[in-house]
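We begin with a single chain expressed as structure tokens, specifically the form predicted alone.
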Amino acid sequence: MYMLAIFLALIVLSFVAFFMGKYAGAFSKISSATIMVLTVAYAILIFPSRSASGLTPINSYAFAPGIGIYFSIGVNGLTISLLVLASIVSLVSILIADKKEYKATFYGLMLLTESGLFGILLSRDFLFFYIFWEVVLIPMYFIIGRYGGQRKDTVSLKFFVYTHIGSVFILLSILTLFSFYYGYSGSTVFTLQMATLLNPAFINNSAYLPVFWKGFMLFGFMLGFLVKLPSFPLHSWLPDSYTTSPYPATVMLAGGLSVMGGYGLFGILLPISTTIPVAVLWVLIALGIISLLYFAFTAMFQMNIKRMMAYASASAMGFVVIAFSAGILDSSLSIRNIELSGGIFQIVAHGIIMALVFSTLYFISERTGKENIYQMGGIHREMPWLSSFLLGGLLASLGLPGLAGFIGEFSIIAGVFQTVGWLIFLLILGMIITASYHIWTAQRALYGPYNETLGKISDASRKEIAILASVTIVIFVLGVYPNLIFGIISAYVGGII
């Protein structure tokens, strides 16, 4: 009931924001901050006492019981971690949105996107899961199309079409499960409940779910989730969308929407991991390694720092795909737990780190008018606070020990070694390349001779320092005490495997 109340309040606040006129900005910031505080309070104070195994009871409310549709919500160790991440990222993206051109519509769309993310993570019925999946795409399409930069019309359409195709395949997979489960139940049960349909005994029985349709169902889910993550070769919407979006939306894209793909892998497919053929898991590992290396190489040659971080974000998601696939393949339960938990931790850490990086870049670009790495040269002289925060974000993104990014990558590398064998060197190569272009970027953009054509520019305001420092503290705390999240995630993974 607690999370249901928060969720319903968020939906109401989202629609109210559209009618708040000149007060929409302040209203949205207070609303998002309240939602974040309540979500974190639930995660810290209430959730652990109710979920020693990482699972909480599912609350269902009749919607269309005749055809098996109930509005069901529930929270587990995976979703509570991602809910906290979504609330933090959403708050940061709204806090930095302070341009005059951002009217009530903008803030309403941002809160609506946050509502969609909450809906996806809370829903335990596939119908509402899919509805909220689409709810996230629509406001983001309008934000890019209305408030984006160059080619915003083309890019927003590309974003919507690309991601919507993935969504359609998810819907087809859901309908496949729904249709064949009716026969499996003896032609007596219509249901879209996740807990019922995600049943390995039903999915693995070819008498009830033919091999072709089982493969189609798995393919549809994987395609939709890998588009959103994103993974090679389903990523072409990402660099354009990240670059063209206004910075608050980029924060939401990098930190929030990647949650959707990650949740799909670990929340939908992991419970039915025994139905995934081994050959498919190796294909996913190959895609993860290609994503890690290809995006890292591509990022290294980018001149636009926003575009470079877009590819860096996609490269980091390669670790998530590898952790998911290798974790299922591994025969050791303890190692499997480390791999899978590391993959989920990587999603959480990556979202918060990207929020810091893109927020700082936003403040810097507003002052300098530059996103080209070489044209930003030496800005630490004029902007020591912003430069320091950006350096912290870059170091966290490359996986420096003591910061959140290190924990996920280290867990994955340590865990997958037994599964991937010599391929581990490709992962290490990817980490080396990632570290290289992050350091090069910091050296070229922040230090060295100052670009005098920028003139005298101001550093971060107290409000901006407070925002960035808060995010930095979260990154540092997760880096030195990862069990704050890792313990909850491990309980969820342990309950699944």
Given for the second form:
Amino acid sequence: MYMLAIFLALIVLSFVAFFMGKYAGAFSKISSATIMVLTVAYAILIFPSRSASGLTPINSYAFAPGIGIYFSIGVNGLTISLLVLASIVSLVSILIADKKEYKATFYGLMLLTESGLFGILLSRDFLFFYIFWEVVLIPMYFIIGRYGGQRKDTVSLKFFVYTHIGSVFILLSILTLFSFYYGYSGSTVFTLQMATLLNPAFINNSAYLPVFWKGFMLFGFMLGFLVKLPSFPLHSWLPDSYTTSPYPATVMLAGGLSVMGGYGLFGILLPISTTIPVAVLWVLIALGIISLLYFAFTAMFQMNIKRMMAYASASAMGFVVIAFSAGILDSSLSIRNIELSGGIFQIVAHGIIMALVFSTLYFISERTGKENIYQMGGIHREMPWLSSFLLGGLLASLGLPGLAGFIGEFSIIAGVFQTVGWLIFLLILGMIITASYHIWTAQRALYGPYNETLGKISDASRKEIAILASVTIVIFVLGVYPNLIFGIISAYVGGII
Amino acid sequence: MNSMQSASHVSMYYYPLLFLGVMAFIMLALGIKVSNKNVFAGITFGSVLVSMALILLNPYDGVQVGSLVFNTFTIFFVVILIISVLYVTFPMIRGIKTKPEIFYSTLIFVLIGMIIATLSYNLIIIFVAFEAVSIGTYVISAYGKEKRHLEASTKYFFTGTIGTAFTVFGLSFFYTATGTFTLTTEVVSSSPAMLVALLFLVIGFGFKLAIFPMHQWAIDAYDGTENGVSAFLSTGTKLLAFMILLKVLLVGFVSDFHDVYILFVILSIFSMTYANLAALSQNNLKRLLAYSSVAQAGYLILVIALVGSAGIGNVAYVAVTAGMFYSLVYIFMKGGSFLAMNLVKKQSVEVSDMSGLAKKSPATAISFAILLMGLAGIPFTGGFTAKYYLFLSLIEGNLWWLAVIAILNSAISVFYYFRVIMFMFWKDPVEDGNFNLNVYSKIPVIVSAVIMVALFFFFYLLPTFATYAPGLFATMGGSI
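Form predicted alone done; form predicted together with the partner chain now:
Following is the full complex, with the preceding chain placed first.
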């Protein structure tokens, strides 16, 4: 009930924001902050007492019971950590948005995106899951198309159509499960409840779910989720969308929307992991490694720092795919737990780190007007605060111990070694490349001789420092005391495997 | 016939039709003195509303009067067709220059034909009523200020008569094979003549439904006629043709269901795919909507394919329910988007003419965007629920691959619908005064958008419709 109240409040607030005129900015900042505080309070104070395996009871409300549609809401260890992430990232993205041109519509759309994310994570009914999955895309489409940079019209269309086709495959998979479950239940039950449909005993029973349709179902889900992550070779919407969208929306895309794919893998495919063929898991591992290396190499050659970070973000998500599939393959339960929890932790850490990096970049590019790494040159002399925050973000992104990024990558590497054997060197190679281009970028953009053409520029204001510092503190806290959410995650994973 | 009862007071069922006819003649007479367009629109709206009330007040639970069947299913379609007339009454005012009384009385005559065709289970009566509808629509599609309206109407007329010829020919084969024109008893025949009848009837009615390959006239006709008329042609007459096809094919061809299935699978796949691909490259917005209307008809006839494959039973009822809901949603999304063409002053509307609508009138732009999203099947519109339920019923009927094709098609369609949205929201207006933002242009769009969103939240209507759906097969001894 608590989360339902927050969720409904969020939806109402996002619609109200459209009509707030010039107060929309302040209004949505306060609303988003309230939502964040309430969600975090729930996660820290109320949730852990619920149950050991981290699952809360599901509240269901009849919507159209005749055709098996219930509005069900529930929280588990995975979703609570992702909800915290989504609320923090949305808050950051709304806080940094204070350009004059951002009218009430902009804030309304941002809050709508946040509501969509909450809806995806909270829904325990597949129909509503799918609906919110689509709902997230529409406000993002409008934000990119209306407030974006170069080629915003084509890029926004590409973003929408690309991810929409992914979603459509998810819908097909959902319908597959729905329809065959009807036969399995003895032609009595129409249901779209996740808890019922994600049932390995049913999915593995080829008398009820033919092998072809089982494969089709898995394929649809994986395609939809991998587009969102994104994984090689389904990534081509990502760099364009990240580069073109306005910075607040980039924060939302990188921190919020990449949650969706990860949630799909760990929230929907993990409970039915025993039905995924081993060969497919190896393909996923291969895709993950290719993503990791290929995107790292591509990032290395980017001139535009925003585009570079877009590829870096995709590269980091490669770890998530590897953790997911290697974790399922692993036979030892404790190692498995570490890998899978590491994968989920990586999603959370990645989201918050990207929020820090892109918001700092926003402040820098607002002042210098530059996004080209070489033209930024030596800005540390003029803006020590901002360049320190950016350096912090970059270090976290490359996985420096003590910061949040390290925990996820370390647990993944430590666990995956059992499964993939010598392939681990490819992962290590990826990490080395990642580290090198991050450091190289920091060197070229922040230090070195100052680019005098920029003239005299001001450093961050107190408000900006406050925002960036709080995000940095979160990254630091998660880095030194990961158990804050690691405990919840591994309880969830332990409940599943 | 067990559940059918014959009515003792037959005449009361004709009152709504008589009332409409009288009102139409009164309007014709009134036209001698009055020439105010609003008066006639008002009278039409009022009398159609009254007739709807009269129809709904009748005790219509499975009553059969002659070959007319009054049950919840047929009355549902009557109401839908009445809505499609009500919907265009006021927006049509813009397109009429002279003699509004003739236009509006023709519209009412068309409605009478529609109601009879919907209620009747006799092929000859259906045919005659359908011809009355067609002739009426030839007249109203020529109604307008410009020469090109006449041209569109002529094209429509010529293809329409070809359609009629095919229908008559098909009917004669039907009679040869079965020895009857009525569908009120189960028709059993496996004569090869039935195949010819099937093919010819599908071609004949397919012209009105505008499905591939009988759709070519529709693009030109919708493009050439007044916006209100194209809204009516693409909703009213199309849904009537759909209803008739449901009735004739699913009740009359029970023993040839397999052929119905094969034929309609082919027709629907081609309609969807061809129209969606053709719409991708359209720059003329009205033609784009016309192609999308062909594609939508392709989705609609999936219902017939599904019933043909599954046979009469629970799956068929689910499929018919999906068709019913789709028809209801379809009026608002398609009719609304054709009426949105009224927003632009030009006669032939390009996609780029929508540039900057969001700046001039945000509410209208958002409403039109909602309608387009409905056509594309994006959540939180009735279009999503309709498509979702349709695909669900396909999957329940084991027509998996057909559902996949349909869903991929709806993913393709997102391209061209969102291109229009793109022009509305993030391009600057081409010139000032391009838009025609008076109440008559804005209200229909906004109202349909509101209804579209409402229909999403009303999807518990579906179980209600599901209880109506068996009524289609009522005359074959099925339940109501």
